[in-house]
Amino acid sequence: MNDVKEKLVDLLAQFTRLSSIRLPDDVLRKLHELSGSETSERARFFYDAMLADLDMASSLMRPCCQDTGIIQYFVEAGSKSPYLDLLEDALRQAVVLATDRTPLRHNCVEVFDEKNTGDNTGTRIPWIDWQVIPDNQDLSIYIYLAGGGCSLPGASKVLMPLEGYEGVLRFVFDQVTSYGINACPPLLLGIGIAGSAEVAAKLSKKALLRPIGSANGNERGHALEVKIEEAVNAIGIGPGGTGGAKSLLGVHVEQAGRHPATLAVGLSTACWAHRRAHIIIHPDLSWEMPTHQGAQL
């Protein structure tokens, strides 16, 4: 079993390392699309710099941003996976290895002690969100590197129901216009709508894991996504906050049933270097990465 665990740790370390270097295919396509449609010379300069950075990161196998974030994993674990008992410790060991090999910047600071741990692990870090999938043998793992800038606009709030979805829109605008520039636009906005602040916040983060351009399954939910995207783009924040035709990679809304007396909204933002990745690990340790076609680990 030790040999199996070592292979699992190494695979997860390589997965974590790659996520800091190469953006997912859909994000890269969107950046090219935004660059190609931009009319501002200054905005095009910023897109050229972003794309050049990504090329250098790939050729040098170094992180595409110096802020490699706090590492978060979202695990959909098959109830029959042979690696369930090993996974939590394997993910922690993988973070330590990836921090050394890549290298990743040391970003985990212990609350109250105010001390950097030096290896990107710490109290409840890497953060691991668990969901058990019945009658399944695979491990489906998403990683998200939550940088300081892109985390800054994050917030959640419980609204009075009478504020309605216009209140949701107002909340998002207040956050994006106050802190959006700090999050390195163009941004991806993840929005959660639920009955309590913590559920809305969690859904907003999970919304960032969806493919760029995917739509909310509810017709009105998708209409809200479109409305917010059009409205924020009209502000003209642009790449790097210097002005431009488009300011967003997209808007993703996720929802959960709410209490009649509450309407909670959560917002999470991702920067232009949206470092998310998805790996599916089978019982024989073979794997696939839907977000990064042709990836080698």
Given for the second form:
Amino acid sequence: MNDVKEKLVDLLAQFTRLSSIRLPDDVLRKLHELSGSETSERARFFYDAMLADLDMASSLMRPCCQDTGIIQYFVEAGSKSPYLDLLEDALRQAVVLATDRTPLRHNCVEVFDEKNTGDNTGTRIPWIDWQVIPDNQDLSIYIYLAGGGCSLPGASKVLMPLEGYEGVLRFVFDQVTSYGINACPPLLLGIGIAGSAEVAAKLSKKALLRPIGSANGNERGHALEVKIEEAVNAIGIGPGGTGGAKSLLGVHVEQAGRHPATLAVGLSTACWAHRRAHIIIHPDLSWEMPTHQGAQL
Amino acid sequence: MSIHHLKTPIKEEEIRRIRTGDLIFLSGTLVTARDDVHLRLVKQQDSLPIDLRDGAIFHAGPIMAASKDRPGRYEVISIGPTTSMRMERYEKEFIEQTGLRLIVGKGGMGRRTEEACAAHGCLHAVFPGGCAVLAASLVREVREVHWLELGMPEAMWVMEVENFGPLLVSIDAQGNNLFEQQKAIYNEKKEAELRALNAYIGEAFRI
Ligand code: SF4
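Show the same protein again, this time as the form predicted in complex with the partner chain rather than the form predicted on its own.
Full complex below, order starting with the chain above.
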């Protein structure tokens, strides 16, 4: 079993490392597309730097942004995966290993002690979110590197239902025009709508894990995504926040049934360096990475 | 949009010639200073381990690696700007007390920094956020590190840079503030967009 665990830890460490270096294929495609749509000199200045940075990061195998974030894993665990007992500890060990190997910046500060732990693990960190998939043998793991700048616009709030979707939009737009500008746009907006603050917040983060441009399962929900994207782009924040034709990688909304008396909204934002990665690990430890074609770990 | 090449120590006249929207390339010494360094100097009234007069600071928390060939020395792996607004609370006093000429960071800064820049001849400029490997490639050497006990991101890293940039000037010494000007535009457009969106929702969702 030890040998197997070592292999699992190594695989997860390499996965974590790669996620800090190479952006997922869909984000990269979108950045190229957005870059092509800008004509102003100032907007070009930002995209040229981003694309040059990504090239250098891949060829030197270094984190594309220095803020490699608080490390978060979102696990969809097959109920029949042989690694369920090992996984939590394996993820912690993988973080320590990846921090050393890559290297990743030391970002975990213990609350109250106010000390940096120096290895990116700490109380409840890496953050692990579990979901069980019945009758399945695989581990499906998303990683998200939650940087400081892009986590700062995050918020959630419970509104009175009569404030309606207008209240939801006001909340989102105010956050984006105040904090979003400093969060390294173009941004991906994750919006959760639910009945209580923590559900809305969690859904807003899960929305960031969807492929860029994927649609909300509800027709009206998707229409809203499209409308919000058009409206935020029209504000003209641009890459870097100093103006441009487009400001977003996309808008993803996720929802859960709400209480008749509450309408909660949550917002999470991802920056242009949207370091999300997805790996599926089979029982024989073979794997695929749907977000990073051709990846080698 | 004009382009300026600056070298530390930077003269006040040079700073006063530059305007928001201009681009700067910096050569000479660049020192990282973020939250804790500001806190230590301004709030805890510690003295800084190095002289920043006519110098340049970088709001940045880098990833450094101990050099393999040169014991005791460091190499920069990745260094990009952090959100400058976090330092707004102490930047005015920081400028007053150090005689600094250039602050490099990310996003805008506020009224107090603007005042200190105008009064003392200092600029705030941005390096594209997150472009940390690109920035690292413009660092020639990490010369010293101070206050490493604050942790890698918060320590003062003293670096030699060459043509570090382009840096987009966001606050000049004339009282102009690029991000604040832009924000006023965004806020106006935001209201118009929200009105249109609300009208659409009322229609489409029938609520
Ligand atoms: S907002 Fe994103 S790209 Fe910008 S510094 Fe933070 S993690 Fe890096």
